[in-house]
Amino acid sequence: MSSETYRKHGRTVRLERIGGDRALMAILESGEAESHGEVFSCRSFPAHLPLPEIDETTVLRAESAIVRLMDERLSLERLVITSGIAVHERQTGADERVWNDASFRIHASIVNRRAGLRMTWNEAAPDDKSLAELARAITALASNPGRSDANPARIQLSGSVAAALWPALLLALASRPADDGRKERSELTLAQSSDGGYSLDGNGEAIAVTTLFDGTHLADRWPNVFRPTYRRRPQSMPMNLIASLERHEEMSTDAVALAILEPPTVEGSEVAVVLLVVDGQRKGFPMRLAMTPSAWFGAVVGLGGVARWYPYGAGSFGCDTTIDVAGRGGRAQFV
């Protein structure tokens, strides 16, 4: 029988904004998790381990970056930004390892109630190029969004938006391998990277510099678990997922879609997600885009600019994607 255990020791600044209530806290937390072999158990541990103390600049410093960018017609119902650091002890038989990693997320969720439209951002640093990218996003969700009459052929996603579809389109596709009707080779693949927000997984194990998926086939296994709390059994996840593409095609755009407005969902046999978008008048609409995994894949026709981490689901990469739906045989619609 396989026994484990696992003991995470953290210090985290967390600044909360929820409507007009605002909070800065600062948390330190211990606990340790033990498995043997089905039974999980875990409980808080008194801290034995050195933390040092997080300056809580960095944080305050994004916080008004972000609210200075509103715009007066918006509402910032939520923002939560965090900067932790924490070190890790697990021990397997006679292996232990210990390491340490440090983190910065942002999550923030903005409203434009006249329009009755939630737009959600999630970044990793709040440099220069995610608040231009955030401000642009604002701008299209300020601009009097309604409905539009166009059905966007082909459509250009912003890297934060191809970053959240990448793990789930991975996982729906590896649910059902066999049935969603892939009928020819895709050109973009995805694979792990070393560079991302993540040098090691939640073993203390090194990401693998590996292809999950490759245009027809998903590995036939995740080589890393993904182990945010202690609270959880550590899972087997796509981590720092970066897509590529055999050969890009010069095409225009009839839309780009640059934030999310509705995560995605598996409906069915498709993975739907709504975006924000803006057409050739640079006004802001909703958009529902819903296609099977093996569709999405295939429509892939660009990818453009430096990629970029964010954290979604265990991380990934994004860049400008151009995607051509009409030539899958899908449909963008306007909501």
Given for the second form:
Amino acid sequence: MSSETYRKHGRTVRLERIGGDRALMAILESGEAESHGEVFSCRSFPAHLPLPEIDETTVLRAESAIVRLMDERLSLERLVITSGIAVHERQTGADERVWNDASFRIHASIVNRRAGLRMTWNEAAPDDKSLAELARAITALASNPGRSDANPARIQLSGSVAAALWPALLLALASRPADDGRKERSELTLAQSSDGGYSLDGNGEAIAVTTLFDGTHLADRWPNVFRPTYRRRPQSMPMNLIASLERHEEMSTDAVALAILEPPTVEGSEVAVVLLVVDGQRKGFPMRLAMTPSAWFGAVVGLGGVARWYPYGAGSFGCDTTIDVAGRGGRAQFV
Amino acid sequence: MVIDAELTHHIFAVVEREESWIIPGDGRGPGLVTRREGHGQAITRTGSDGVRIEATDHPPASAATAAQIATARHAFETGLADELESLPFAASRLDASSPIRLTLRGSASVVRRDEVETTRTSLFITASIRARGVEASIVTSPRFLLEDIGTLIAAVAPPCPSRIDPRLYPIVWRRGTAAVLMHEAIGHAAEHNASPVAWPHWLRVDDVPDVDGGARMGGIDDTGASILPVELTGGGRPSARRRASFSDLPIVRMTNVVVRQKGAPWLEPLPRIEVSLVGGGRYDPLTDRVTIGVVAADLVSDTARQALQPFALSETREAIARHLAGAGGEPQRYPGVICSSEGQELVVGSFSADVVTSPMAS
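Now show the form predicted in complex with its partner chain, given that the preceding structure was the form predicted on its own.
Below is the entire complex, every chain and molecule, led by the chain shown above.
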């Protein structure tokens, strides 16, 4: 019977704005989890390690930056900004290891009530570039997005949109039977990177630099585990996902997907997502795309720009990603 | 940590324990799979820079918070510990054809505000079963555990359920299930200050903080503020701020939804759908749309009663109001709604008269 003891000591500053409520929370917690065979148990841990204070001004600055970008035609439905540090201890048999990490996360939900649209934005390292991208998406969302006259054959996904898709597509593909209709090999591959938001996994192991999808086949298993809290069992997950493409085609399109309006969901054999897209006239419109995971991977014709890490799933990189909607069996719907 | 009495708004302390057991259903005893224990306290101050909450599960640094934790722990040990240890064995005596997962969540909390301290205990149980491709669950209390598990087992028992388009039939929401519909369509909408909808004059939906067989708030919410029943159909908003634990932001949430009728027309059209168990619900304040997942229902005709496959209904609040056709009887307890708004799971008591909706496609 295998057994494990894991402890986490953490300090967090979290800002929450939900509807009309706003609070700044300082949280200090230590917990211990044990697994003995099939039984998992956890509890508050009485002895705690000294942890440095967290500079709350970084959280407040991020809040101010996002609030400043807001348009009066929009509502900030939810804003959660978290800055945290943690010390982890894990013992299995004679193996003991201790590691530290720090994290910064922003989740924003912004709505245009008149248009009935909700945009979500997740970020781990806000900077001038990411805030400029958010500002562009806010402008598009505020301009009462409607139906577009354009019917773009190609769409460029922003880095954050692409990063949100990779883990959803990979997990959807993994949950399907082997004979799911995959016929052709895609030129897109997905691998884990040692760089990114997680340098170690939930067991304190290095993130394995390995291919999880080679264009045809999935890896037999996810080599690393994700453990965002001591209160849950660690779970095998793809971590720090990064996409590569064997051959790049010309990436010329005026249609750019700036943000996600409805997150990726599995609908039968397809993964569907609703995107906020702007065309050449800077007119915003919502676009629903639904394809099988294989068709999504096959639709990618270009990767460009610098890949950034985003907190989707257990971490995912995204860069400017061009997809050929018309030529690869993709099914786009204007909503 | 130094507590400034003038700035301290309230202190919330809690001791919690959650256990999940698997009851195999073949006569064997229950097996523990998960146990979570924890405690902590939150000190909330409201100042010129807004609301600040200091939350920790570390040993309290002040005599004030130490007292609250000690009180909560005593309340837990004297009020809940025995039941937590005996209930899984009581439930395992039931004859279930498939394994049942039983999760017991007990907590004792203390809220201190304006020198007034209120202690509450809570124990609720989630039971879920999966059979013939149907997953059903209930949320209940020790008092109703065996009765409600019986309901759960019956919900997944019928073989070969039929598939129909539920929007083509009138629906009679039996056994208190209309409370879930109203929880989403009226309760959550009120939490979000949604625009008014013309509900039938015979319908009355209240949020009631203390109900026998439901949530027991003791007249105080999780910030120590006094709370009262609110008529939601009269435009009221739930008065309680609740939190799932000490490290959560208290937000406006329902406590017990009670759906009554007075002088409503009563009809039992044929054929009709009769709903007896609901799997979940959702309200989206942006689209004003309610989605309800029905787990157990029958199609009733003048000659037969046929079990139906699980189905979902998704309608706007206005459409739901327009299709409310009648109601009858007194409110019945519905076994369970775990409401997970903003990721904070809270039990909301649910009680409803039988309610009839006309075909949504009409």
